[in-house]
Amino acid sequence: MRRIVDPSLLSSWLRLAALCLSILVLNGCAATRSVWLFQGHPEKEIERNQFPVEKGDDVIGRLATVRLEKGDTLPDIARHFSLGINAVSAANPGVDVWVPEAGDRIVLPLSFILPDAPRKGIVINLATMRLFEFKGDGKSLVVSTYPVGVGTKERPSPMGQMRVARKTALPTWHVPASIAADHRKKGDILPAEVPPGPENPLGEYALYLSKSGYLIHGTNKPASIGLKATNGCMRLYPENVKLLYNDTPVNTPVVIVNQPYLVGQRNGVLYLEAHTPLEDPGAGAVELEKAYAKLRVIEKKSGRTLDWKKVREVQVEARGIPVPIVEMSQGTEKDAAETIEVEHPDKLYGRPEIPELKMDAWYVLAADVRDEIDARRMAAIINHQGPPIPARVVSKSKNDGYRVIAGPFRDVGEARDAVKRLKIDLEIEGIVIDPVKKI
């Protein structure tokens, strides 16, 4: 089975896991969480992609909460609600990305401040890892928005003005020489081109930008959406890129910005939304000063006193949620902070399905682990590889630890390929188990 490895994906996941652990475990204290207000019974659905933009408003969408069930992972919750894993993790500090507690109620950050850019065509904010596509005019404006994966520190996504030069369904990936060289260093020889199919990292749809070498495209690694895990392109969930592809004419303008601090208004209330800046601390400081300058101008012109203590708290916490920062009456502030509760869906869209055990199939032993949570976490990470590698936790015996088993595979070739993928993608030393041996 041929596969295209994305070696930057593991490092992104590890950074995300390290951030969560540093908040909750290494500091030896519980993470601070706000109390989100909600009323009435849970709603069955919530809008997640398309919103009207009222004249004079900069804030769209609503915050929501959902109660986790056994077996949920944050990547699965993120995909179902069209959010990036970065957004869900930042909004819920201290929650384990891969093995969260069943019964916990987590925040779905489905409210966004629009980027400070012309509301025409496509605008991508790298800092928030979110794409916005505007349709209509000043009288009737609608925005469709989707989470994206963006470039790594070594191969960042471009910024500036460009356009959609052409579009292709079922694209062929012509492997750049630099990427082929990176893979060769890991013992992974890539072909000159990869045809359409499950091994193609471009997914099923691609929009080629006028800046040569950069695309907005789908992916065969949906768990990477909301991470800095690409070679500079912007990737979307498969279901989202299909909508964008069908809705975007050639020559649509594209503006890519990097705005970690966003200021906006809705219904006369002023909001601040803060995200952790990308790797360049200097650029983050510049963007922060721009936001502070904008707030000072608003304060002076409006004559309203801003809650500067809350401004600093929002900046430091960087939870990616629009927060009201104006001194308001109690009723107005309650309305501004109110969220809704959403019913847990019967089935999370895109959640990996694990085939049943088969005694005549091949498997791979990924690890022997003492702690059940560590075993479940490793299995969840393996399950979210792309293309998928099914994995499960098997209890060895009472008080004797757990095994993480990948499979089933049809033959020894598939099992060996999985061993290679685990080694290159996740630095896991797998061992092939033939059908004769007991799991």
Contents of the next structure:
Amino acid sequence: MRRIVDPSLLSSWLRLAALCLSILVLNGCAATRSVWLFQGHPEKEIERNQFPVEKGDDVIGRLATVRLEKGDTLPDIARHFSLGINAVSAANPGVDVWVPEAGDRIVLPLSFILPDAPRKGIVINLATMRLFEFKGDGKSLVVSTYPVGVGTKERPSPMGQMRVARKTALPTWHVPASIAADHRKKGDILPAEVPPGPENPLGEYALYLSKSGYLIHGTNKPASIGLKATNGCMRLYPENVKLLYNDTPVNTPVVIVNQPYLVGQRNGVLYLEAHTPLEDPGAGAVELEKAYAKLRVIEKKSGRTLDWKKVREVQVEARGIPVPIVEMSQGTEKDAAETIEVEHPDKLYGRPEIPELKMDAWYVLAADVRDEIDARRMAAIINHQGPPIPARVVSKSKNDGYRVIAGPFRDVGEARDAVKRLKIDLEIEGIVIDPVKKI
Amino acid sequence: MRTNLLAISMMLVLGSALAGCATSGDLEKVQAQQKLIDAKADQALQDAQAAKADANAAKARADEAEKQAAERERIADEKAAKADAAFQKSMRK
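Switch over from the form predicted alone to the form predicted in complex with its partner chain, please.
What follows is the entire complex, opening with the chain shown before.
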């Protein structure tokens, strides 16, 4: 018996099958593409210091992520990517600064809203602890940006307009009386002046500002970049101050501002970047009100309703990252600067080196603790002193704890100096360990 | 008539007496059963109290473990904060 098939019915079935097949194929493509995007190869490099400034744009750079490896610390990651420790910590709340989990992916906040100041010469934003140096004119403006360490609450960095009065390579540090007095209280007698070298806190380059007593300089404590640790000066990583020194002529204008809340646009998208204010909350409130006023003006002018809940969230989280608040005009291109993943470098630039153990060297027992994390944290903190003191964690032979051993030191004098520094700077009571094998 | 009444009364007394005898036998049985049930109830109560005590002890242990974990976390955070504060101080000139 032959089945009679209606050709029109067959055609409908064929059409349905073709439709299903095409849906499946398209689905497959989409899935493959999203998987491909997700597993995309990390970029080898990312721009961290120099960016073109497009006309009408206030936002530069792009966010990135990097996967941590064993032994990484956030200060090492920060330095490699030319970020301050403040920025990396704020962008990655809850991540242990000294003993982060290997394998965790952390955010590199390499996108910045330019401060609300003339785009000329040097502009330093104390709240974001970042310096911007503008080159060129309105047609082709380029900005170089570096993280800085700024003054403490007791000795804050100055604000206002000034200029670079003079500059010096290999500067001598003339110890101010106030700093000498602070050190004397701790039992540390400083000389009247410190010549160039590893003990000199100015590092290798200094730009003296027209406001007397204030400098932009390098440092012998690179881990302090992104901290309120200076006596009012602005300090940069050694590799950054060298670039700034070479790029900056005498008389370059310098404007120092304090803007924890930044509002800016890029590609027609409005961004807000919030930082924890440097001062007490009262003073931060004034800056916040300014930012809100600016947003209200933009909302009125553009006729677009801002997501005030989101504004509030960004402000409270204060992660120091430009967050899109609203698209200013319909049909504008979506922000092209998406977050990218960066490969973990083979070697992190500036990471403290720990020399191999030597049997004929002197050491200092810095700590004897039960918890491995505590030991690793302490060793990392000692390693990041300036000048560095090498330190490592050693498991105790009975497996009942860990020791933090600083060294190797060439002689007993070096070991005793380390004990003194550990005591003065970190309040650690170190014990000198004789060499295992006498020379 | 009187004879009838007497007969009825006697039947009632006899019935009552017979019924009384049956109740006393049953009563002993019931009392024995009650004792057993009572003992069982005691056991059940003891078991329940023991289970409750165990549960309370387990909860107390869990609470204590949680408290200790929170305390450890607090101490770890405190240690980290203290170490970080010392580090930040050491970064001054």
